[in-house]
Structure formats: C-alpha cells, structure tokens
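Have a look below at one chain only, the form predicted alone, in structure tokens format.
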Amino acid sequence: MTGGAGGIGAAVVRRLAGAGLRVAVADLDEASCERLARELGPGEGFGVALDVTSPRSVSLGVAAAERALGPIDVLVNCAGWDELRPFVESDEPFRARVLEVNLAGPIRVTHAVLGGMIERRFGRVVQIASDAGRVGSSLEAVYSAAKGGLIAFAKTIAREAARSGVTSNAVCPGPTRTPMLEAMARADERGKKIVEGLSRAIPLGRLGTPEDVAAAVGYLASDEADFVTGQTLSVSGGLTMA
C-alpha cells in the first residue's frame, strides 16, 4: 500500500486490515508508517519507507514487505502529490515531479509486484487515480494528465494480466477531505474558493471522506470483485457521472 500514511491511504490500510489482510504500509513518512502498522497488531502490519520516484527505494521496499508479510497479493497505489497552478505558470521541475509521483511512480511499483502475481496466478491491483483524470480539473492540468494516464494504464494491465487471474482497476476520488486538499484551500484565496465551490457543486451535498474511497478499494480488493477488471470507479458524490 503506497501512500499508506496519508489521509486516504491510512483509511484504506484500516479497511483492508479489517477484512483480514496483512498490510504493508509504505510511505515517505516512515514514522507514520510504523505507527499505523503497530496499530494493526503484531504480524498484521509492516511499516516501510518507500519513495515511488526512486527505483532503488521501490525495489528495496517491495523486498522488505515480502520478507515481512509474504508475497504481495493485493497492491494499492495511493501515493500522490499536487499543487493548484495554472498550466502556463508551471515550470519544468514542477511538471516533472507531478508526473513522477502520480504516474511513473505507480507504474514503477506495479512493475515490481505484477510478475509475482502472474506467476502465482492471483492478484488484485487497484490504482488510486482521480476524477481529474476523467474530466479534467482547473489548475491541475499536469495532475489530470497523470491520473488520466494511470486510468489507461490500469485498463491495459487488466487486459494483459486477466488470463493469469490478476484484476486491475482504478478508483477515482472526487473532492475528498484530505491533508492535500486542505493545504490547497489554505494556500491562497483562489484555492479556497475552488474548494468551497466544489463542496457546493456535489449533488450529495458534502465533500468525500477517506473512508468513502476506502470502501471502494475494499470491494475491488475482495473476492466479491473477482469478475471485475479494467473498470474505473468514481467516488465523487455525483459530481461526475459516466
């Protein structure tokens, strides 16, 4: 579970653990990973420092997780990062970081574990994308591009790995109360107005919660979703509709 120490990530970790899975909590914030892993109980969680932008960190992190808990049967890629910026005001380092964290990183981690799933003829891969990748999002041009690419990646892996008993799906949160969204709202008046506007526009009348997203991930990781692959599930309170 990458991004496991974040708002959505931690909720997913608890949801999967509640379903009886042993969970490797991977994140840049090693202390938070270890604290959450201890919360799950002895032998039920394992905290590991992992930087999705570093091939070496991914390789070492995956190896450590498998030594601690055994082969990875369920992968959830939740690590993500963004800031609200007009595209014309973005620069090369910013664009590169957004793409590395939100697209190249999940691809890198998936590559590190998918081969083992195929060999064992079982696996669940869930990418945490975003509705920004489905419909676009003002001030998030590069983030939207990265998440759109992640959705397409999930579908392609679904096609390639289906005969090996591996499913691959994407969950697309809409506006969700996370530390990243709160930071955007605090950054400036423009960000505050966008977040407030999104809250008013959601048909169900509220922002999403990390637990809303975790419920969708829990379903896709379960045996109940054995015949579900290549799908994109929006968790947006009706803000976007297929």
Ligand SMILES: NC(=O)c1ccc[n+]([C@@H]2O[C@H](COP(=O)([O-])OP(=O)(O)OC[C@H]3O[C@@H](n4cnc5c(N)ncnc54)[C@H](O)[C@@H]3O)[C@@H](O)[C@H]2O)c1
The other form holds:
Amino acid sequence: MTGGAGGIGAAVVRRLAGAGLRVAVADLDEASCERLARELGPGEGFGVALDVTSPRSVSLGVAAAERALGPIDVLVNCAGWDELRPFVESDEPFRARVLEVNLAGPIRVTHAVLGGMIERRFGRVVQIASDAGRVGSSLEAVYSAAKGGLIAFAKTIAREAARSGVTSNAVCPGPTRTPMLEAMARADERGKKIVEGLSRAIPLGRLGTPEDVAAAVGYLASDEADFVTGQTLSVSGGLTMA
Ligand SMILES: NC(=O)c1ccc[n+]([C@@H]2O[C@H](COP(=O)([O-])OP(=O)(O)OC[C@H]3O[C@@H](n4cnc5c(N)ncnc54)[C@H](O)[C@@H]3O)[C@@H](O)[C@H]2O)c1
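Could you output the structure for the form predicted together with this ligand, given that the previous block was the form predicted alone?
Below is the whole assembly, all chains and molecules, this chain first.
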C-alpha cells in the first residue's frame, strides 16, 4: 500500500486490515507508517519507508514488506502529489516531478510486484487515479495527464494479467477531504474558490471522505470483485457520471 500514511491511504489501510489482510504501509515518512502499522496490531501491519520515484527505494521497500508479511497479494498504489498551477506557468522540474510521483512511480511499484502475483496465479492491483484523469481538472494539466495514463495502464495490465488470476482496476476519487485537498484550498484565494465551487457542484451535496474511497478499494480487493477487471470506478458523489 503506497501513500499509506496519507488521508485516503490511511483509510484504505484500516479498511483492508478490517477485512483481515495484513498490510504493509509504505510512504515517504517512515515514522507515520510505523505508527499506523502498530495501530493494526502485532504481526498485522508493517511500516516501511518507500519513495515511489526511486527504483532502489521501491525494490528495497517491496523486498522488506515481503520479508515481513509474505508475498504481496493486493497492491494499492495511492501515493500521489500535485499543486494547482496554470500549465503555461509550469516549469520542467515541476512537470517531471508530477509525472514521476503520479505515473512513473505507480508503474514502477506495479512492476516490482506483478511478476510474483502472476507466478502465484493470484493478485489484486488497484491504482488510485483521479477523476482529473477522466474529465480533466483546471490547473492540474500534468497531474490529469498522469492520472489518465494510470487509468490506461490499469486497463492494459488487466488484459495482460487476466489469464493469470490477477485483476487490475482504477479508483478515481472526486474531491475528497484530505491533507492534499486542504493544502490546495489553503494555498491561495484561487485554490479556495476552486474547492468551494467543487463542493457546491457535487450532486450528493458534500465532499468525499477517505472512507468513501476506501470502501471502493475494499470491494475491488475482495473476493466479491473476482469477476471485475479493467474498470474505472469514480467515487465522486456524482460529480462525474458515465
Ligand atoms: N484528495 C482528493 O481530493 C483526491 C482526488 C482525486 C485523487 N486523489 C488521489 O488520491 C491519492 C491519495 O491522496 P490524498 O488526498 O490522500 O493525499 P495525501 O497528500 O493526504 O496523501 C498522499 C500520500 O502520498 C505520499 N507520497 C507523496 N509522494 C510520495 C512518494 N514519492 N513516494 C511515496 N509516497 C509519496 C505522501 O507522503 C502522502 O502520505 C493520491 O494518489 C491522489 O492523487 C485525491
């Protein structure tokens, strides 16, 4: 579980642990990962520092998680990062960072884990993408491109791994109350207005919660979803439809 220390990530960790899975909590901040892993109980969780932008960190982190808890049957890629910025004002380092964290990173982690799943003929891969990747999102051009790429990646892995007992799906949160969204709303007047506007536009009348997203991930990781692969599930209160 990458990004396990974050708003949505921590809710997914608790959800999967509640369903009886032992969960490796991987994120940049080792102390937060270890705290959350301890909360799950002895032997139920494992905290590991992992930077999805570093090939070495990913291979060391995946190996450590497998040594601690055994082979990875469920992978949830939740690490993500963005800042609201008009595309024309963005620079090369910013664009490279957004693509690394949100697209190359999840691809790298999937590559580190998928081979084992295919060998064991079982696996569940869930990418936390975004509705930005389906319908676009003002001031998030490169992030939207990365998340759109992640959705296409999830579909292709679904095709390649289907005969090996591995499913691959993408969950697309709409605006969800987490530190990432709160940071955007706090950053400046423009960010605040965007977040307020989104909240008003949501048909179900509220922002999403991390638990709303975690419930969708829990379903896709469960036996109930054995026959569901290559799908893109929006959890957005109806902000996006179809
Ligand atoms: N909050 C929303 O409204 C929203 C909407 C759509 C999609 N999402 C997606 O949901 C996911 C979780 O977002 P969140 O809102 O919980 O944000 P968050 O900032 O609370 O959590 C993101 C987590 O990713 C971790 N992370 C960032 N860069 C990393 C790296 N290089 N390696 C490992 N971990 C890294 C952070 O440390 C953090 O714990 C992200 O992929 C985000 O793009 C969020």
